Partner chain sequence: MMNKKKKLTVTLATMMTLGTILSACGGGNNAANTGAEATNGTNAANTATDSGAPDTSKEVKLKMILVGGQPGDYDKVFGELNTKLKEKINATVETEFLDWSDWTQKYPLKFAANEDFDLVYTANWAFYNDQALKGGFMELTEDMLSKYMPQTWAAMPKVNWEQAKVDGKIFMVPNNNVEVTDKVVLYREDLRKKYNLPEINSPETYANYLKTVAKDEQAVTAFGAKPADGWKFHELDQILLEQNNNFNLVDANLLPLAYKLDDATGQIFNIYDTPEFTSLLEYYKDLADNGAWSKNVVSNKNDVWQDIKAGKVSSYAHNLGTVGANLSEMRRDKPDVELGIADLTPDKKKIAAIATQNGMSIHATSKNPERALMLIDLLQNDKEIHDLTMYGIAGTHYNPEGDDKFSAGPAAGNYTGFSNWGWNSPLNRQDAAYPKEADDMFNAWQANVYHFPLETFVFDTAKVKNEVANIGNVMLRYAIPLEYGLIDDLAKGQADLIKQLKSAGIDKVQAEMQAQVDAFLAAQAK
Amino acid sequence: MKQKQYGFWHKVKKNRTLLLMLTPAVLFFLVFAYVPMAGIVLAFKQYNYSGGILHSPWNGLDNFRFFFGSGDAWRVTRNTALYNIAFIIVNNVLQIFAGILLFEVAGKWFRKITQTILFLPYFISWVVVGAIAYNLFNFDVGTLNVLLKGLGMQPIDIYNTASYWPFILVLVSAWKALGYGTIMYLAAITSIDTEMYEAAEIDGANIFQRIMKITVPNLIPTVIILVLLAIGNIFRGDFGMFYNMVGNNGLLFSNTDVIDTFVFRSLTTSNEIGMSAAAGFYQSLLGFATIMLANYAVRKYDKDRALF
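Atomic model of the given sequence only [the form predicted alone]:
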């Protein structure tokens, strides 16, 4: 018997409740992601305020030549990619470890209290974190140097030494993101069929064997999805973190300057709108290429675990 084919509007009417729930998210991305894409045209124009976006003269690829010829392109690209790779690896490893630990720990109240404590830093503004870091690492009155002086040791000039900051930023990022990621992994762990654990326990498997043979393999799909989403932003630095932790301290730019802070500084100090747009366009192209390649690699491994 031939099935009746329903039209587009019939499907819309049938799923109107779900579509209505989806509308705010669609509007958000339309207004804040897709409409601003029209500004890409500034990357190919010599912007001036009298002409505006539409009537400023075209200058071809001059903005890109200026960006790449400045010597800053490779530095900020390298810093952005390396920091995000470090964030992905360190944060996910710590979050998985914390999620497994909380799952295995007996005691409902202890688990809830620990979750709350771990989750609190996620809600602290980067402005506050930057102020905490300054009071901790300040050369003259910082807690760390006051302690070192009290022990008869030489103080450390952290704000004038760029080599310390990769470690500081990675640790601060891990501290702030630990609670949020732990809850996601803990939710994935609790969704694993408990009968698998019971069967393994009956077979004599100890806690470490159950973790390695059951928990970790069942977490792989969640890890792949979260890592793929993170890879999409691998060339997009966390502006709030880098700017509030480092500020405009030029002595630290060699190890802390990322594409986002470079674009912001170009706009606020040198007023190079065209070059800033070119850097942003370059950043978006890198991010798009990276997510496509990562998704292709996952599809080759297991197409059911790819994003698309």
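Condition change, the form predicted alone to the form predicted in complex with its partner chain:
Coming up is the bare chain, nothing alongside it.
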């Protein structure tokens, strides 16, 4: 059947309400994401005040030399990616688990209260979390060590031992993100057609079968979208987290340094805007490449579930 051709303005007019609703989001991204993108030119410039962004002299790839010449580029890039992969896996598994538990547990009040409690850490700033961690883990008067000493055991020197930190960071990240993700997954579970559960129950499926055969498969699209979105940021370390948890503790850098903290530390004293722009550009490129790849992989597997 041949479709009738409508003009552009006709379509605009027809969808004007939807377009109007879209405007704020478009404006937001235009102002905060697309316009600042032009700032990438700074990565290739020797920034000075009188020239500003547009008229500072070009200096080719000089700004990139600092990062790649440091000998640490590979280490911090690897750390960033590994931490984010760990966060994605651990956080999503825990969140799905908690979401299913909350869904299955009866009692509206219990569910509401648990949700709220789980959600609380999300609102605690990393600065405060850093202080809490210090009070838990410090060697002399930290809760953990006081407890260990009380039990007649040797205190552990957490702030001077790098190998504990990957676990601590993953744990803290999971604790903080749990409530937010749980609510998202709970919403997804709630919208699964209840008729399926009823039918399964009549057919004699027990609770584990219901979860494994109905809930989990129905969650997969949500999981894929969330993971894809997270993968785009896999080369961006959560600066607030790493900086407030680890600070300037050189002993821990080997296991905790991510691109963002490395660049911050190197450049706070020299304030070379061009060099930080170069590092940001590098992260964006890597992030872009990973999300394209991941999306491509999902498309191959199931076209409908890809982001684009």
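Basically, rigid core = biggest C-alpha set you can superpose within 1.5 Å across the two forms. Treat the numbers as computed from the prediction; the structure is a model and nothing was measured. Residue numbers count along the first chain shown, from 1.
Exercise. Just checking, between these two forms and with the core aligned, does residue 243 shift 2 Å or more at the CA?
Worked result: Stays below the 2 Å threshold, so no.
Exercise. Residue 47: with the rigid core matched between these two forms, does its Cα shift 2 Å or more?
Worked result: Residue 47: C-alpha displaced by 2 Å or more between these two forms.
Exercise. When the two forms are laid on each other by their rigid core, does residue 293 show a Cα shift of 2 Å or more between these two forms?
Worked result: Result for residue 293: no, shift under 2 Å.
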